[in-house]
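What follows is one chain in structure tokens, specifically the form predicted alone.
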Amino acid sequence: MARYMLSVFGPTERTDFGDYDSKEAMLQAFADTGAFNEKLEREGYFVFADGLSAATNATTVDGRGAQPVFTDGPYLETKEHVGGFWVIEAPDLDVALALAAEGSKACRGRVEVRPFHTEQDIQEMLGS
């Protein structure tokens, strides 16, 4: 099975209830997301999932030079950032997309589906 990352995007600026309009809406989204996580586990797709704190809490590290450079804030300055993610294993992209649609509905966020490199991808990049 292939491995996919399902990234949930939301606004950089959050309310007191994260990306939700009210405490009740937030709690319902958490419950629905928990139920979706249980489905992923029950059906054998789940690898790992978690939510991230606000992007403003990030530190960007550039270790390419002689001394690392640490910069407060996210790598990109955008209006939206990744707020959470799932790593799943699915037999193909169609299944991953269908699961992403369910996850999007559960958490009330837009979800980007991105496959991980496979060993075959790496071999092709290396020309072997």
Given for the second form:
Amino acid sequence: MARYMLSVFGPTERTDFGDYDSKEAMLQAFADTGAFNEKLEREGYFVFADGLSAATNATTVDGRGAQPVFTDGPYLETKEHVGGFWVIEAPDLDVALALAAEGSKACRGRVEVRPFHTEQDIQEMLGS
Amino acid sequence: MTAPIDEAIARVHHDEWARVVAGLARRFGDLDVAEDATAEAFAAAVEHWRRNGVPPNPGGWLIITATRRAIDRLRRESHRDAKYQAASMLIDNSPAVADGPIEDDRLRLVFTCCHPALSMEARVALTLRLVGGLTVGEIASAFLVPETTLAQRITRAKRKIKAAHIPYLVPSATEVQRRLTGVLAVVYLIFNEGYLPSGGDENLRTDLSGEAIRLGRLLRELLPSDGEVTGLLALMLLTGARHAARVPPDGELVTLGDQDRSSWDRDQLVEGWALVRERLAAVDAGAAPPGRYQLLAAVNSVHTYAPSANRTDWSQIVTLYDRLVEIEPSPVVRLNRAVALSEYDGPAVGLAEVDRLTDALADYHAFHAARAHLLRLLGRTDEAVAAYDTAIRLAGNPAEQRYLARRRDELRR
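Starting from the form predicted alone above, please write out the structure of the form predicted together with its partner chain.
In what comes next, the whole complex appears, and the chain from above leads the way.
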């Protein structure tokens, strides 16, 4: 099994209802996403999932110097930010992509599928 | 006298490369190992076979040699458990069945190389390297990119296949249709890059259309009952048969109507026509209605079947384009239909249809070339010259530019 992060992207500027146009739309998306999460758990793919507060609430920290530097806002200045994510386990990318398509439909956002490093990757990096 | 041996080796390379890479990829689960070991086995074959002749079962010889090389390579690598792994791989006990609807290692390889999670450029490069057996240098020169760029493209794609766990299998029966569309698009793109190079004058680019036809034959061997697979092969055969007549050595494009029909490749036409007939019979017998490749193949069989250009059955071609527009209402398809319609109903009718596509195709050279031709037939000379100018500016292919320039200059006299 491989582990994937499914990140949901949405606009930086949010409405009163997060990434949604109306309360009804938001509630429907929450319900559909909840049902999708249940499916992930039922079928054994689920590791973790959650939604994030607005990117404007982020703080960027640079602790590499003598004194840590704190900057208001997200690390990247882009028009779209990660709004939430799933971490799943799946046998291969085809399964992960099929699940991402369902998740995207449920939450009404575009989803980036990205594999996590595996133990083997790390071993190879150490070995080379 | 090594020439016959070298020819035999080249033939075995064509026939067996994909099978050896694909078999090793399944067994070792690693495209890098499979590719390198196969390349080493072929290098060894050249040496041994020149000395001792081609063995009775060259494919078997190659698989055994490549497997040994792969195991040697794994042993050399410093991984802790490599020796155990290598030992377990001496016996091929990996399951040969149970993945997809059709079981052939080469088909898995094709679906992996053409996976939708890879960029189109990566798919083309991987398919030509791993399925076609072209060298990185050959692919790079065919696509006019530096060899290092192409090598990086292949390395990055293979890394993604591994890191993202792109599966090495034939998709499920329900998925295969959807995914196959992407595979056929890769093969057709390779064919077109050879048939209508967008720039440069490398010889290898005609080899690319030949390579695409070879990939098409392989796909048909693996998926003989798929109508679109057969349709694409027929389309490439019927189009490719006209290549020599289309771009003669002096380098100016000869359009279909002016081509010397006796210089078309008769064998390729006969094979293409047979495939089109096979599909017509299959559809009559209840197979799914024809998709884009079958319809385009049918169009080309009507073109090539006519003894001369003025005896082309244009009404049939318009009908076929009507059906194509139904399933693929893109502006380019509508442009082709409009051109066929102008042959059937006259240039005024054709031009009216073409002009409707102005917004969508303003940057497409073939749109302006078609307009120029129709304006010329209607005696609207100034407008025709302007349209030729735009077409020449937008055309990337030198043979086509020369043809358009000559047509324009005829009007200026």
